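As a starting point, one isolated chain is supplied in structure tokens, in the form predicted on its own.
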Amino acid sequence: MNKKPFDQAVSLACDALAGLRENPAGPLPRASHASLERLVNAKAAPIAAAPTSTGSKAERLEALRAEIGDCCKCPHLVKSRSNLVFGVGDPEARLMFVGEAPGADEDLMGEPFVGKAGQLLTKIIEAMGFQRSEVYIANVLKCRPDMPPGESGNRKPRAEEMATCLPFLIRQIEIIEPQCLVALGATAMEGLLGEPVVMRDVRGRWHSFKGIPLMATYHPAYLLRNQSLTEKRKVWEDMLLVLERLGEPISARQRGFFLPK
């Protein structure tokens, strides 16, 4: 089948499926629902399996981004999003940060962690001795979770949404091959591990994700809500463990950050 007409057909199918889910009694008969599901899934299925083993890491990431395209595996998210938020940073990064999902600012700009929480994350990265451009930043979910009509803010991604999107993140990790992963918040950790977690129980010690050392720490948004030195120090202690694992030099000044004077 010619690719362009097929893409157009899939686009129409995604729109129709989103409308059908919003209004099951709409113009399409309900018998079409399963057919539309199969068409959408047929388009999306090769994404997680398509090889990206040739070329530089930057080229392979670009190929993955092209394969994902305007993913419509979750039609309700397609309907509400402004941009798919793929990831940003150095394809050769030794350190990769993983959040849960884009927020409003990220959805508009198409880049992860650019709002207030993202600005704080950048400060943490710089305090570690890196530039933001030297690490890689992505989310488990590539689309902003939709909000109920009339409501603002951000909602937690659903488990099934993260499970659907996780193969994309896995391929990013496989391409980048970071030496360390940092999960920002309990939801990101849940998305990676596939089970609910309590942050106080999982932070401060090493876990593993597909053989890569994984550290969980509080989301920067948590620190914006709770700015006590005690909580800031917990996050910083986690980052010191990451620096040690990476073999990075740690100054006396860095070791003393957020300790009582």
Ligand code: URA
Second form
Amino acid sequence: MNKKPFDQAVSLACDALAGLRENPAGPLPRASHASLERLVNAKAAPIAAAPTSTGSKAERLEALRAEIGDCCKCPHLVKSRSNLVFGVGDPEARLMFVGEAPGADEDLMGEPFVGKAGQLLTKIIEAMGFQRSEVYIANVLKCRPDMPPGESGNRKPRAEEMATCLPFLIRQIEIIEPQCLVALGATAMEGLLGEPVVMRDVRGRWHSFKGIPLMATYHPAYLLRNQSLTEKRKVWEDMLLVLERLGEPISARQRGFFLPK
Ligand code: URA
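Now show the form predicted together with the ligand, given that the preceding structure was the form predicted on its own.
First the chain shown before, then all remaining chains and molecules of the complex.
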């Protein structure tokens, strides 16, 4: 999808500003720098943004989204993204899922987990007895990791990209105050904890993120690649622990999902 002319101009402005910040005596004269700053700020700074500390959770999330605007912290990602993918769901959710970063579909739609892996996540959420709209879904990284020209697919977000973006996720979590967090995959877990993890070591037990119970489980994309009952059951057992923690009723049928017949 082609970027809108204004977004293109903002991307170019971000690039130019990044260059100027690295080299203040860069190629553009000061007047150009000032007008680029104005262009970026016009889009990045919200008009009369509401404070993120007052109001309902929905209003505070909206204010945070406005504050993030067209974030330019990672100019290389600004250049390649179509949309910044903030998050979706119920601001009052008791359960929040955290993925690693938007993929191609999410970048186009501006919503997390809408591609194949997202459709599987939605099925998992529904098997748990929730609607997708009743939980909250966000990623550690709000922009799609850029790919080398001509290459399709996704790359893992870099540690420094996740560290740059993490404060936004933390503020989302602080506003939503979910009773449980679920990290989808080792990269999401690494983004939250700031250190690499091995999924088989961390899944299936409780961790804590800023005092909130955190469950780690396999990314749905992993389940799409490994369709064995055993792997599906592992994810499901993690979700049963989450349901127990939330005090949700669990039917005998739910307890038996993905067990060998
Ligand atoms: N994978 C993720 O981690 N997040 C998305 O939004 C989509 C795929």
